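Only one chain is given next, in structure tokens, and it is the form predicted alone.
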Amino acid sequence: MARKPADQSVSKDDIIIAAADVLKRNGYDATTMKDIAAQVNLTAASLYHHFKSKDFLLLAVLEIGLEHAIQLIEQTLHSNQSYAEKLREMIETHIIGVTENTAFGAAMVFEMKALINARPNGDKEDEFIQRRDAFFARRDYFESLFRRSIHAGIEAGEFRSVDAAIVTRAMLGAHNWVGVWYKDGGRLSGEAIAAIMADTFLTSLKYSAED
């Protein structure tokens, strides 16, 4: 089948989804724009019509995955539940989202170093750096939603005193790694995995009988 030229191209969202899949399969260094173009039956030239470089495409993959996660978690954070119930729902929501979009979760694990080291050539470097800085600011904001929830639970007496920043990063790292090892149709569903992990983290935060 002939590859599509730019004027018959697929949507940007389709390209980003394809890029996430190829990045998960090959890794950033081994992935080429030609690989991604082939995934959506485009010519490489057509792909450059949509994205200036592989660096910009990687950034788009990470941006769309992060924004989707933020939208889901913000809804839970503002609900009228106990802090333990709220955090449980936040954990489960994030993990289920990762199991439904494993390639985006895997990108958050494996491709952050590539994003940090990316240096696009030409007049687009400043644009890329500004977008990358904005992405990291949003990632910090996403982490803060969990950190604030843990702090609030400590202040309310629902959680024992812990280093909320360290616990949050351990928690989110575990969530994103689900995107690496989860297999659709495997022994456990995404919902079941999310429930187990939420139980594990909530148990570690709550007071024990000896406290």
Contents of the next structure:
Protein chains: 2
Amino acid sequence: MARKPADQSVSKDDIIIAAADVLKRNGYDATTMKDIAAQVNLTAASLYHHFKSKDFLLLAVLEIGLEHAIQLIEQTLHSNQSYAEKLREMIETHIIGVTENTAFGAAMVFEMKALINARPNGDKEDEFIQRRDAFFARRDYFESLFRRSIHAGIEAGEFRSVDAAIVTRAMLGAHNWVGVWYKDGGRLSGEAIAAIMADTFLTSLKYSAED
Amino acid sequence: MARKPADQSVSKDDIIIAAADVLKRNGYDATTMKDIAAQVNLTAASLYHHFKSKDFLLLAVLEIGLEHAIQLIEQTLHSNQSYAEKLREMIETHIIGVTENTAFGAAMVFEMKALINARPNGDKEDEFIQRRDAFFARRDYFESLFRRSIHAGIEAGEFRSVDAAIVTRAMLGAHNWVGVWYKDGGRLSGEAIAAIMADTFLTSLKYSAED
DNA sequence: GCTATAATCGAACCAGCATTTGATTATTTT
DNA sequence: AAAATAATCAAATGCTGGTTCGATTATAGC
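Following the display of the form predicted alone, present the structure of the form predicted in complex with another copy of the chain.
Whole complex next, starting from this chain.
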């Protein structure tokens, strides 16, 4: 080891956070390595000491964002509340997470295509594809947390019988979209938005008079 | 006029449709003018006879997609049904539209950033900005159709009192997202998906036992 | 103090791609 | 058939931006 990873030195995570930020503003292709580097007072060349390529950097951004979201949601699973209350907490947690970090939230929506399209050359290719597939698997897992939660609620008789897969995707679409339009300092706080949306979906899932 | 716009000649609309298709597969930046041209058996240079620049072509794609969607929705407004049934029709129409033309649907989600980021140079700048702003205005108008519909339903006492703006965005987020994950030949048809999602939101809006 | 190595930079490389230019071919109008 | 113009292309231009290379500087371990 050499050169302390403190002081003048920038950590991998610093770069990832900076990248997410620039990415949010400009999108993947419009973001240059120079832009990202400037954000942490480095030159573009220096970034290659930390990441194999721009693609790998994007992947790292998405991985961190997703793992953070997964971690938040997994925490809510341990509570002892009803399925309805648990789902409400999941939805609110997710949306608040998106509004608190729109950089990662927006990346999750917009940069997906860039990830799919990335074609690393030569030797790095294998590792990249492997990690990308792993990322998609995690993404599916994330979705499954919500789907299973709905399923469980149906089984337990708390929710009416719906197509859990579709309702899940409707929910996640709504959540992701928040990252696109949400602006800090708007009419409603992230918490307020989260509460309204959670209410929207829970009201839909609970048994109503008409049934 | 010269050179018939039939036969060997390609129409502006042909190019737009081709562009939407390539765009959907690759995303704006990864799509080259050559790619689009190839799709209609032209060279990249030829495209400049029909469009001032790549940015203008993207704009044309988005405009067409949006106007189509608006037109579909506006048709449903004239019906004489209850607000609930009207909204159901709007939702289903929109989602089916997205699934029937995922190219435009996905563009509406993914290429928005490219549009915002576009910086045309010199003379074309003014016209571009103007048209782009007009596009955003139309986009707001599209959103307002749903929002007003919800409002009207609340006023009429058909829907419970919700924050129409937020619920609208939840809905549109869900709809847009369909364009991202929907695959032809999947478990459910576009109609089926549309019905489930419409049901999800309408159930949420109608008065339920708990209230 | 050496030595290995981490972290960084400046400069160069090079490929891809939007766009321009100038010519060519087809089609319509008169 | 001549003139005007629409539609097209091949080739050249020029720039942007990812990536590589070699050198330099700082730090940790011995």
